[in-house]
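Next up is one chain by itself, shown in structure tokens, the form predicted alone.
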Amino acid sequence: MRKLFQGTNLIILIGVLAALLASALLIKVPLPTILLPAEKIPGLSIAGFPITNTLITTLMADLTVLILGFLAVRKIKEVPQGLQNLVEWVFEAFNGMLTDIAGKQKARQWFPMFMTILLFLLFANWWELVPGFDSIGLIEPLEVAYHESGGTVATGYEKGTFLGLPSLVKKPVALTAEQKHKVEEEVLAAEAHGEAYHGPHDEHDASGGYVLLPFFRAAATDLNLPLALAIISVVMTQIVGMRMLGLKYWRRFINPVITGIKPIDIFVGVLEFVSEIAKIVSFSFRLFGNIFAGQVLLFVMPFLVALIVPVAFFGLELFVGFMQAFVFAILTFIFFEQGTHSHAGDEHH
């Protein structure tokens, strides 16, 4: 511990230390716009259904993977090379492990189900980690920001260059009562000559204060997507189950014979039931809530100190992205494994 404090390791943890005190006092980073909802992306919609910045990237997530395969086998040779070496290696880990879960036939029959999830969540939380992903967009006045966002933005910064870009500097912009009721007025009188709301007509009304809308944000952060993908897993489950067992398979749910006690048994059917429905609520919010709190981690840790200390929490997030794409897809595999057992009485449990 004594070498930690002399030499060139003492020189190192100083210009460290002064780095980050340097950057918490001198560089300013805006702390951008946490909202729940994704942000519709102004003038973009497709027959009247209006682009969010998530679709962009699940869209992107997806190309991503198209892409990779291709690639992957775009020059495909009996000793792999590169790409096509490392794809195969990962393939051939995750089958050796459904094998061991559920048999060789089953890992077979479920293995593209898994990887597909698998990859698409990885690349759709991956993408969040880009430097610039989450900092391009629109800069629109706050007042705009303030009614689309239903008075949940009442605050942004002021405008300013960097590189000859416009973009925003670490000086907070409030909007006052009065100039919410203004907005409000505004609003209302656009509404009323059927006119999109744009800001406020008189510069002098305008608070001078700013928002980013950014045209990428991490899929998964729009509840959208893991709602989806959770009933996507469920519905399948019950498609496998029927396809293995046919109409037997509903007698899990109606009556099944677990205790050999009638009323006990039809109470499980009905706790099997419920715990159908509650795989989507918790698959939903899990996935949600873990990639969401991560992008407002990585938003308020340069806001705080903008050098050093976020790499650590892009390598955090780095094995959540990860984490949570192999958690989603191993538990629908697993899901699938247990909706092909029988409970209609004629299998040992």
Second form
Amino acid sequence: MRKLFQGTNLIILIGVLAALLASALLIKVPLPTILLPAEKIPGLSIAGFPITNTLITTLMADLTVLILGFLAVRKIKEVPQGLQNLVEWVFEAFNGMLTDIAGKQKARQWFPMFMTILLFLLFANWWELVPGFDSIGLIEPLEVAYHESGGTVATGYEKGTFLGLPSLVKKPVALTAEQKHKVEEEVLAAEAHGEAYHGPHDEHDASGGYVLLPFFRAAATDLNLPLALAIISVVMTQIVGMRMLGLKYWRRFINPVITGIKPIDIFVGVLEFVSEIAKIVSFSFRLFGNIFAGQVLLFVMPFLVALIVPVAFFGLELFVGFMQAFVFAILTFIFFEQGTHSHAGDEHH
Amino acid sequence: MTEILAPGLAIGLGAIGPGIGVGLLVMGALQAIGRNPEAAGEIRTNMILGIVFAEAIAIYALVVALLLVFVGAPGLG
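Could the form predicted in complex with the partner chain be shown next, to go alongside the form predicted alone?
Up next: the whole complex, starting with the chain shown before.
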């Protein structure tokens, strides 16, 4: 224990403490604007649908999986090497785990679904940890952000420069009630002319505050992505059940009279139906809640202490990102497995 | 004042139950692994599933807290 505070350890310790002190005193990182809906990138749209920054990240995650898959199978060898080796090892490990849960045949059948969800969500969550995410983007006047967010964003920061590039500095600016009122008036006036609102007309009226509109933002912090995946997962459970058990699958929800119906069966069927709906809610909000909370955590930590301390939380988010991807995929697999349990055996008891 | 207090209470109180639940779950799973290390893989998978369901309750509280922060409670002002 005494050796901990000697030689190089002592130098490292003092260095870390000095860096912490310097970051607390010198480096001032503004707290990014935390906004629930994804920000629309102005001027970008496909067929009238606005492009949000989370959509860009979703496409990046898709591309990452595609490129990784392409690179892994480009030169297939009998004895795998490099990337092919890694991918084979990961796939074999997960395939073994699924075989333990559901048996060889089912594991083989549903492995692609499991692995697609896992890999896509893994990269979608991990892209968030790359520097530049949530910190590179357009600088908008505070008034525009106030209007776009429907009144949620009312504080911004002053504009400065960092290495010759425009940036925000840690000097908060809040809109006064008067300025808020003026924004609403000007928005109405602009709409009457059929124009979009581009900030205050008069320079003297401007609050001087600015808000960053990031180009990239973790894909799962937009509820649309988890919700879409959850619906896919639950609908697939019904399809898989139908394919494996045929019409018998629906006896999960409704027991036909011929089989000797009991009142409890009706109740169980209703419960099963409700739990199917609840699955969508818990699937989507689990992923969304975890990733959104992680994003806020990564915003707040550099704001409090800019150096060293955030590294630990990046490590935590690395783990959480994998865990949520894994949980989503394994739950989908287990619901598939539960949905295809034949109830035929029950009648013998 | 209520706008600041409400989301804090929502997530704070809502996290107590799942916190205890996750603790109990991991305790049970670790004891089981300690007694029967061969079954570690299966126990771990089931433990993660249990944690996920316990955690879902905390997520509901988080959603309520997020709604209170970003959408506000109509009627509270």
